[in-house]
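Presented below, as structure tokens, is a lone chain in the form predicted on its own.
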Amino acid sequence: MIFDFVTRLKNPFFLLVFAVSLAACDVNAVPRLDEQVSASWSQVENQYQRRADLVPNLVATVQGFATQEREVLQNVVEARAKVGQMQIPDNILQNPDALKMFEQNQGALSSALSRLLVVAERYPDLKSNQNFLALQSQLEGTENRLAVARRDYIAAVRDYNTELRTIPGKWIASVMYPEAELKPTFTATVENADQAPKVNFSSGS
């Protein structure tokens, strides 16, 4: 297809039409949207890292009031470790398999945190602990920001991929940005992975 397009460019009339079309189009749309995807992804990573940073203090606080919940606590610790140990490749936005693995690890941590917070409901002293309440508030805020960051990333990828798959963006990319490729987006890999952990602790049981 690209060869045929280049061949047509040798035709003066087609070249003139193409030049006029470029003038009327946003020839910088592809790199601009690519940068938007990268910026959105950075926010996703930042919020996931913020959440991971909260986990050690959260586990330590819960453990102080619920030492018998060893399995639940261990699941959170192990899920957090997998997130921290994962080597994120530089080309993750062009690597669907790497993005899927990233999602799976983050989804596992989301599930483990959800179970931990459910367990916390059984301990009134824990639910009234000031340190726990502060961590709960930070986690809730982080989950909300993470949901927004994921939404913005999905929207950025949609705009970028649409530009590459529709005319005239498809034509412009084939000539000016041949290295541009479609990018993967998020998909739910864990049951209820798209839902933030419930962190609304009531005074009742």
Contents of the next structure:
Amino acid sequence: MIFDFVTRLKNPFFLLVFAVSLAACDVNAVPRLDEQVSASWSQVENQYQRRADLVPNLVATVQGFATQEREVLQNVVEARAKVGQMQIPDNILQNPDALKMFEQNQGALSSALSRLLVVAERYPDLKSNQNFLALQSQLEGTENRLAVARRDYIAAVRDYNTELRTIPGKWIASVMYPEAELKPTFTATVENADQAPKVNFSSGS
Amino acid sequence: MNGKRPAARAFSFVSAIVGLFLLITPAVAQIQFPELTGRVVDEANLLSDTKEAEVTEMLRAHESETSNQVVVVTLQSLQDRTIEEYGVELGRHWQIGQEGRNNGVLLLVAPNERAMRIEVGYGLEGILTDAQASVIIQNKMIPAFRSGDRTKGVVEGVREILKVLKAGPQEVVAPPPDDSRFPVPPFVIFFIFIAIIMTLRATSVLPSGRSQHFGGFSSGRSSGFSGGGGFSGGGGSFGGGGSSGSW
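Could the form predicted together with its partner chain be given as well, to go with the form predicted on its own?
Whole complex next, starting from this chain.
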């Protein structure tokens, strides 16, 4: 088969057909999808940043009402600090380990924040505080945008990886974009994301 | 057996099947969306015909004034999605809001799931913030829904949304970059571009098929603005802004 194909290539007619069909394939698909992945990744980072920016205000507001929830608040502050300290390498999209690390830190902040919101339910004054309500809705909105951004990112990576692994794209990439690699994507949302958080009604500590 | 042939045939058969599955899988995961029949899509029948017309008129007037597209949707079922997920997907599917400005808002109510949501397009997130959307839902819509007056809940919700949108940004928010940078609106540039092409064509080659070509161009462009009978999304997109509530 392949030999056949090579001998045919010497025939100018087949060469022309081959060139035309190659041109008909989307030669720019790989860089285009690559850009899409980068764009949707920056949206993900953007939303995480937005969430991190909300945290200090939220902590300050909750602190005013729920002074005895020191541990929960401390957890949020620590997780936020960890997220802030993390250096995001430029090549995070080529680096599954860095992405995993990023995921872990953000996941820790997610669970600390959801604990905080659960705890906040116990304080009627806090729950009716306008500032808290505004922050809570902003946080919810940000979490939702985050979910959308992550879904978009996963879809973009899937398109990109599919292009690299399926037939015309695979050939095109090996000839024209040999540096293109499969990209890592998110694994699960958070650890134990499928389990609802346990709320303990009995203890007050 | 005579060796290669069946193997090759089996291979092509398998790859055809795999190809078919690749085509089918995304379709299965899709949500079934209602058709965009107007500015009010009342699938769950929460509004009487007269109220529907009234709300439609409010929304139409708002669009012709500001170009913001606001659409009200009531749903029979969320098809096992959260209302947040459904809202984004529906907004993107209908492409509510003008292209490039992404200034669409969806007001979704799913009475069977007792869920409601204000879904805000990218371009309006700075004006109708999550906090404001939440206030509208909590203070205006949920009380009405709890007291059983769903029509009032929807109408009040729409009224509040339009009020916030008209008031404009409360804090200093950077204007959307793509429109504000050019003093010349994009469609003017578009026409200049066409004019250049036309002069080039007139002076040199290809006189044939010209009129058909340009007819096709311009009709696709202005569909979002059609005020009269038909209504369609203008090409806007959504990123999950807004707020939800339950009653």
